[in-house]
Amino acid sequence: MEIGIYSFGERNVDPETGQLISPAERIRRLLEEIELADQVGLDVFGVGEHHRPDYVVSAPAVVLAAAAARTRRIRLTSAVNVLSSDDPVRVFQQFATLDLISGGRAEIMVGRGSFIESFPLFGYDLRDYDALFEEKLDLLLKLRESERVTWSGRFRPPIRDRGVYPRPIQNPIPVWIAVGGTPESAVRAGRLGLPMALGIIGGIPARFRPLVELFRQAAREAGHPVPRLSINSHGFIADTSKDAADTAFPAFKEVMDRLGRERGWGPLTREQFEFSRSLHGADFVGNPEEVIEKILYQHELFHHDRFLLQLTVGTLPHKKVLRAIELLGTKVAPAVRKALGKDREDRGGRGDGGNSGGGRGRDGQKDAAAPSTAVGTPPATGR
């Protein structure tokens, strides 16, 4: 399994200093923590796309490639960009010298966003939500395959056997799927054989596995390979279990109460947030070993190929993520790795009951009453 982190780049009171943490500070520390995640093992790390005050990156590429020239093996990807408004020629175009920046390290994850503060700034109607996630997808899946391109759509000016480029290292690049619980877009990402990117942070994980397999079932109806899927999720890890309850709960407080005022749910309890990072909760805060005891335990249920957890959900002591991070990749990675290696020796090397790293399609509990929780929808990751 792969695991990483992603990050929208979070811009809110610190907690050390009573100050709202400034841009430039917010990617200084944002830089930092990839390159550590580099240094101690991590596989992946996202930048998530925003348009709001209260988060920095905009622009995931530009960040992406100035990581890159502070990193040698870590994978860099978004999480997400907002395709449905934005122009896929210049996504590809991005990512694709993001990719040769980076040696070919560059992945793209697009979805339909679960913020819309961009359809209005880039002059989008948001009655045209579906069908511009449905068409901007199909032209940037036309870019990577082929150098080449005559397309034409209802939002976009028609190309007419135009050139693309530059071309990336990779070929194809990858582009992820994000989906955030809606059936329709597990279903199209398992249709086009492209890898999904499942973001769970509320309520109980288990009752996300029939989407798990409509995605898979998809695939198999069109005749590609089981593609790989990903678990995203929020989380904070530190030595002592309560040390990370303490530290994250505030943070996570803040983020969810002003999403909730804006969205309609009521503030997060202490209740509900102790019951979100326990074993069947969706939450992954924690000492190491919970941490590693729920992954395991989702990996039952979902048989992932990546885990990706957002460390930053709201503005933390620095020291306290850098740790985190150094927790994840020193501790909790390798003992996943290292759990699961002995899961597939002991089936005899049939891997993880049918969804295969390998296959990349088109890219190479408590279920009694759980306390209803402000993190349950929407996801950050898309949808």
Contents of the next structure:
2 protein chains.
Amino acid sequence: MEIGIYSFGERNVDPETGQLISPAERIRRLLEEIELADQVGLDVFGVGEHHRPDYVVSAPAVVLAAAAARTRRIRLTSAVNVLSSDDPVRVFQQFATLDLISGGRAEIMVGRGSFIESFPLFGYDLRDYDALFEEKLDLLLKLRESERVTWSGRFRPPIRDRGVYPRPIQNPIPVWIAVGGTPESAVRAGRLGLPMALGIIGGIPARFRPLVELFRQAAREAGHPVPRLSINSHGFIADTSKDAADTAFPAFKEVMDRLGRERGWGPLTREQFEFSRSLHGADFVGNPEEVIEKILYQHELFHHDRFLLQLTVGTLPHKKVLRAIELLGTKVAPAVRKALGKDREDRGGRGDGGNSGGGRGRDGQKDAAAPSTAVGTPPATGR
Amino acid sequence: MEIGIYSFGERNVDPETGQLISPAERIRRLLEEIELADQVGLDVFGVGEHHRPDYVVSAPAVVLAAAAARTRRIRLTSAVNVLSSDDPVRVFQQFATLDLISGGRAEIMVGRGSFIESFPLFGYDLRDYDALFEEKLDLLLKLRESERVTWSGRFRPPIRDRGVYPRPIQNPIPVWIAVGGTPESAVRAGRLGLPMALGIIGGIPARFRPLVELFRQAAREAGHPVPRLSINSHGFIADTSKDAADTAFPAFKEVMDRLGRERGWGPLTREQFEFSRSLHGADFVGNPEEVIEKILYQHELFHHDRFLLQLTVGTLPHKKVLRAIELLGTKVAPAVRKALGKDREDRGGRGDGGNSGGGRGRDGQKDAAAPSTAVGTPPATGR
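Same protein, different condition: the form predicted alone was shown, now please give the form predicted together with another copy of the chain.
So here's everything in the complex, that chain up top.
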């Protein structure tokens, strides 16, 4: 199983200073987090797009390109690009460029968008929420399929036999579909043979099993090999369970209560938080052993191929975030890999991220210009 | 005077291998070129947007973000963003992100576009060539002026009191207008009080004097302090004049002849090339002394504040490109600065890139999170 982290560059009051963290400082910390994640052998780092003052990332590929220059092995993905309100041509170009910069480590994760600020900003109508995504995904997949494209749709000007450049190293560059819980979205991903990143950030994870089954069944019915599945959740890790909970709770509460005021949830209580971090709840807040146990429990449920953790649900003390990354990379990931009998080479060979056509491999990756940046390199021993 | 380099990530047949250089290799070399330019004390590196197989850069901010992570002092600019066919909101967000990543070293250079591939690709009509630019520039300037924006126009959906994030460190982030030789464009830049980057890539540079005068006069008439001027030209530098010419000629000829076939120019002769590299011609191909003499000659003509050189007009032997960068940074730039009596501190204090409002300074730059990456730091001695 691949294990990684995702972040939106959250900007909240820093508990250490009592001040709102500046955008420059948040970017500096985020890049340090990605660099450390690479150093401790994690497999993936994702950054996601928001268009609000409380998140610093609105241009994921730009942030990931800086991270690419400071890392060697870790795969770099959006998590997510709000494709519905973007131009698939620009998204493809940016991630193809990232792929070149990183030596074939780029992935694109696209979603309809959980936050909706981007729709009015870029002139889209929320009534087209799903149609926009469907159409733009169609174009994105065409762009990765061939260098020259002819395409037309409702929401973007047509393209008449134009080339789109640069071409990425990976052929095809992985495209994941992020799904929040909508059955139709899971079926769409499966039907297209695309890997699905399922966000489980509340409720009872076991209840998502039917959704995962729908996804796999749709893939089988469409004649695709079963695509990969990622589970993306909130969490925090510290050396002790109590420290993890006491550190994460105020930050989680600040963020979830603020979002709750926008969306009509009640405030988060410590009791709810404690349930959510128990084995059957959605969050991964605890010491390494608790997080390992929960990942393995969910693996029984989902048989997923990748697990991504949002560590900085709110702004947390930077040193504790770095320690959490270290624990995830050096304690949790090796134990999970060992328990599932997957070694590093196996993970290297399975990183295709799905094929829209169902048939092509990720052979392009072997063309990576800089061998030191290719994925699948065994990590240094002793980590 | 600031001295720097710009590139489009040109992809031609590599004279050393006889093979077309791969996109991954071209990006690798480009990042190495930028890193070296920083190390030898050059002031600016620009990368420009094309949408053709023979150029690797279509997403300048993504490339520059990787460069930001590998450099400390050099300013990083697009050269250019084809703003007419892009969304100013995305461009602003990408460069604001770059500004955060680089500690306040980002600049945006926008133009109407010399190449026109982007217009059909993004669904624009060339008949709107100038109106598109005018309108999108208006929005870009509003976005840097205030966090929340209300705006409407013909070519992009309206924005009703939305915030655009992240905000850059520099306030305002510099916006330069790239001008190819159109008097109306020079007047527009001056009227807006924006710095102008004048591309002189052929003909007799002295004939561009009236254009520069138009630009400055328009600024004065609009009540702006006279904005900065950059001259952007083609060239190549080697230890000997003959080596510079013999190395550059085949590459220049390949590129200019290919473009000539598209645009109806005749093939480049060695005779024309030799004239172009003489004192009164447009190209800067020669040994360091010749290039110094020509920059100073043009400074008499234009009194410009910045000079940017496109070294890789076609694909050249990589080692020779690195040597050219070294010569520009260690021989040409110090001699030009000395002759013009400008020291490094002076340049640091003049890097504002113009203000649309005519009044605001670049005070935001002092907020740079990482002091080591702020511009204006004196270079290490002994370089």
